[in-house]
Structure formats: structure tokens, C-alpha cells
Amino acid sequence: MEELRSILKMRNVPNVLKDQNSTVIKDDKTWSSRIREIVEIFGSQVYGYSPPAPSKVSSKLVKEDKDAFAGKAVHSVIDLSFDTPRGEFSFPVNLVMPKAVSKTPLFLHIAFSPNVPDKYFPVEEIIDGGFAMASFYYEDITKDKDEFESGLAGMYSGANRKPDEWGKISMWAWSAQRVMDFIQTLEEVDKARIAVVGHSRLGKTALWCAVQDERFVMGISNESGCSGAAISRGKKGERIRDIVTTFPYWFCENYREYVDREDKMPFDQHFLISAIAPRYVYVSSAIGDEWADPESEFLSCVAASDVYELFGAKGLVTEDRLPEVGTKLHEGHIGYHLRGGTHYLSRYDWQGFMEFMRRKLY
């Protein structure tokens, strides 16, 4: 891997296995704390800290289609509702189980739209596969707009955010965490195979949620790019000058500290990969989406893959050169892909979560 880690070097990526103390990780035992690190460097330097979780969440069924998707599966709504400091708050979920398939592997999809299916989530090719689907709207939680009083965002501290307070990305990844919670209630999904899927600043959600809550087993990131998958160091296209500048409230506001000064951070996206080991990652990417870039989302996973050795367990595994359109890496326990085309979360993308999954997880 000469080639890839001269690249990293020359781009001054720091080793995410040197913890704060400047002390080396050298096995799985003492990696626990170095995520405790990370957590918290994500927790107060870029998406804020969230709250602690409701002692409960309740659920409620809104409605049932029995023979949904040509008969293949049960849709139904659901709403969860939980308690916050300023009162109850509820958002609605879809559910979608396969009928042919028993203790059903589960994708929860962050999703950008209330419909299901849409053009980015092909549910009936989904089911087909043998997975479960869970699926929440964004904005559901809170609008994707740069104020603080709507939904979920108005029920705790609202539009007086503490400068490490959480942005709307932890907003929305704590609320995929909700989601689990009722999810660990359904006997008929198999509570060993669920991952958290989101695209682009869902893709950022996704991977966020994952590294927070260890009940999923992987997290799927399509085309996060900045901020998200993506190294910071020497990234092309969207760099964090951009990201808080038309979308500040995504983050927490320490993160504005961090402009045209990527090189002095003391971490960078690899680091958020690494949180979630020994469990699964995937990360997809597009030669056409410059602003994600995929040459950096696809270093970050090597960057991130000497974490899994201190469990004994590769991380991606790859020829020593970058990736070509039509690459698909499936090896280790990080996967990628490097498909043709722009920013879109596609039925290829789709397919290349369930062929990782049923190659880790069956």
C-alpha cells in the first residue's frame, strides 16, 4: 500500500491510532477508550452533543397495507413519540416487511423524502433481496433550514445554542437512534443485521448515528463527501468554508473554527470511520460528484482500515492504486464502490449495500 499511504502522508493526515496523549493504540483492548476520544472530539468540534436518550419511546400504528408491493410485503405507519424538556414530540415512520423471509436483516434509511418508494429508495428491489425496510423523513425531525425552533430542534434549547450544542446532522441521527429503539421491539427483524443508510448530508447522519450506537451493525454512507466520508486534508470541491457557510446549522458552531484551516485540525474524517469498528462500514461515491470527491472518500477508508487490524480483521482491502468507475471493494470490513455518474443515491448503490450485507452477514 506504498502508494495510497504516501498519498495520505503528503496530504498530512493525522494516525487516528495516537490517542490525545500522543500514546500508540496497539490492540483491540484499549481502542474503547480512544473511541470515547472520538466521540467527543465529533461530539464538541463538529456535530455537537446530543442529548441523552428518553427513558422511553412509545409507538403507535397509523395505518397497514397487508399485501403491499404486489402482495410481497406489510407496510405500515407508525408514530413514535417520546418526552423532551419541552414536551412530547412525535414523527411518523414507514415499515416495510418482506412476507417470505423470517428474523429479516433490516436497512433503516434516512430518507429526504416522506413517499415510499421514491426516486432514491427502490423498496420492492429491496424486499425482493430479503431485507426489511425502516424509513424516516428528515424534516420530519426538524427542517433543513437555518433556525432552531422548528420540530425537535424547538423542544430543547431552540435558538439559543451553546457554541458545542448539536446542529440538525446530530438532530437527525439521534432520531435514527429513536427509530432502533422501537425497532428492537419487532421479533420478526433480526437484531444482529440492521445498518443505517442516508445520502449525502443523510450519508454524514448515517455515519454519525453508527459510530454513536453500536446496535448497528453497519453504516452506509453514499456520497457524504465534506464533512462526512471524506478526508478534509487536500479534499477537492467542497471544502469546510463552503459547508459552514450555507449550511452552518447543520453543525455546531466550534465547527466555524476549523475554516481554511483543515491542516491544523487535530482529526479528519478517517477518524469517524474508524469509530465504528470491528463493526461494518460502507462507503459509495461517484466519479461525477466532484464537490463530494470520491478520490478523498475512498482515502478516507484506507486511512481508516488500521484500526481493524487491532481486531484482527482487515479493513479495505485494495489494489495499491485509487479506484476506477466500476470498482466495487468487498473484501474487508470496510466495503466501497466507485460507480459511474453525479450526486444520486441509485439502484446500483442499492445493490451494492445488499451484496456487502449478505456477503458479511448471511
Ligand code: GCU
Given for the second form:
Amino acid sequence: MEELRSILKMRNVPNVLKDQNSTVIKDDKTWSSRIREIVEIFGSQVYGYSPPAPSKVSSKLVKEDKDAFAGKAVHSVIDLSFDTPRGEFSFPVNLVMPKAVSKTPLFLHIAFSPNVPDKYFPVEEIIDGGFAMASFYYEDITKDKDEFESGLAGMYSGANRKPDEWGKISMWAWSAQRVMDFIQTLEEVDKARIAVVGHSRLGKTALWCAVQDERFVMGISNESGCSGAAISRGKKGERIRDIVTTFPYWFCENYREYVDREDKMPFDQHFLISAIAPRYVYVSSAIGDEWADPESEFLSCVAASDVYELFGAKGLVTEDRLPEVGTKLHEGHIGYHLRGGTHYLSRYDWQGFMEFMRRKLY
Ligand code: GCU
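Could you give the coordinates for the form predicted together with this ligand, as opposed to the form predicted on its own above?
Zooming out: every chain and molecule, the one shown earlier first.
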């Protein structure tokens, strides 16, 4: 990996195996304490700390179509509710269970739209692939706006949040964990094969969610770019300055410290991917998505791979060069593809996720 390593070195990318006392982690047993450090870093410096899980999540079936998608699946809408410091909060979840499969693997899709299916969510293809799906619409949690009164945001500290308290990415990730609480009650789902998926801002969310919740066997980031899968040091396209100017509310206030100071960060985004290890990660990029920077997303997977070696596994298995369009890397515990085209969550991307899930977990 001389070529790829030299790019990481030129970019000054920190070694994820070196902990806060500069001790290099050498075995799988000490890795879990390093994960706790990494979760602390992203909690206090990037996305903001979330409150503890509610003691109970209740569910209520509000709609059911027993013959959905040409009769191949049952599509239900379920309201989840739980207590918060300011009373009960609830949000709807879509569940699509294929009839032909038992003990079904499941994708939890953190979605840009309440529609099922949707342009980013080819549900029929996914059930035909043998997968169940749960999804929720992110703005049913809280608005994607710079305010802290709507929805879940208003149920906790609201506008009085502290500099290390949750921004909206943390709120969406935490809500995906509440959906996971509910999925645990579903007998027909195989609990060992549940992946969380998101695109772009919701790809950042999916990674952060998978990091914090080991019940997800895989975290899938589609074109999550800046403050998601992509290495920040030397990144092209969007930088921390851009993202905290346009979307300050996605993060905790402390994240502003790193505007134009990427080089001083005691971490970089491959730490986020690494903290999912030894579970699975999938990162997908599009060549035309220069704002996200495919190269920096790929390099993050390379830099995170060292961690898997502690477990006698492989992270990203790749040739020693940057990928070309059409590259699909499905050998190791980190899956990756680079497709043609622009910023979008496409059928091609979903096919990649399904192939990887099948290859790793069947
Ligand atoms: C903007 C933002 C990105 C984000 C994207 C999206 O382009 O700058 O960071 O990933 O929106 O969510 O589509």
C-alpha cells in the first residue's frame, strides 16, 4: 500500500490506533476502550452528545397493507412514542416485510422523504432482493433548519443547548436507534443482520448512528462527504468552514473550533469509520460529486483499515491506487464502490449494498 499510504502521509492523516495518551493500540481487547474515546471525541467536538435512551419505546400500528408491492410484502406504518423531559414524543416509521423470506435481514433507511417507495428508495427491488426495510422521514424528527424548537429538538434543551450538546445529525441518529429499539421486538427480523443506511447528510447520520449502536451490524454511507466519510485534511470541495456556515445546526457548537484548522484536529473522519470495527462498513461515492470528494471518502476507508488487522480481518481490500469509475471493492470488512454520475442515492448504490450484505452475512 505504498502509494496510498504516501497520499495519507502527505495529507498528515493521524493514526487512529494511537490513543489520547499516544499509546498505540496493538490488540483487539484494548480496541473497545479506544472506541469509547472516539465516541467521546465525536460527541463533544463534532455532532454533540445525545441524551440517554428512553426507558421504553411504545409502538402503535396505524396503517397496514397486507398485499403491498404486487402482494409480495406487508407494508405497515407504525407510530413510535416515548417520554422526554417535555412530555411524549412520537414519529411514524414505515416497515416493509417481504412475505417470501423468514428471519429477514433489514435495512433501516434514514430517509429524505416520507414516501415509500421514493426516488432514493426502490423498495420493490429491495424486497425482491430478500430484504426487509424500515424507514423514517428525518423531518418528522425535527426540521432541517437552524432552529431548536421543532419536534424532538424542542423536547430537550431547545435553544438553550450547551456547546457540546446534540446538533441535528445526533438527533436523527438517536431516532434511528429508537427505531432499532422497536425492530428488536419483531420476530420475523434477523437481529444479527440489520444495517443502517443514509445518503449525504443522512449518510453522516448513518455512520454516527452505527458507531454508537452495536446492534447495527453495518453502517452504510452514501456520498456523505464533509464531516461524514471523507477525510477532512486536504479535502477538496466542501470544507468545515463551508458546512458550519451553511448548516451550523447539524453539529454541536464546539465544531466551529476547527474552521480552517483541520490540521489541528486531534482526529479525522476515518476515526468514525474505524469505530464501527470490527463490524461492517460500506462507503459509496460518485465521481461527479466533487462537493463530497470521492477521493477523500476512499482514503478514509484505507486509513480505517488498520483497525481490522487487530481482529485478524481485512478492512478495505484494494489495489494500491486510487479507484476508477466502476470499481467495487467487496472483499474485506469495509465495502466501497465508485460509480459514474452525480450526487444521488441510486439503484446502483442499493445493488452494491445488497451484494455486500449477501456476501458478508449469508
Ligand atoms: C449539502 C451539504 C453536504 C450534504 C448535502 C446533502 O450539499 O453541503 O454536506 O451532504 O447537502 O445532504 O445532500
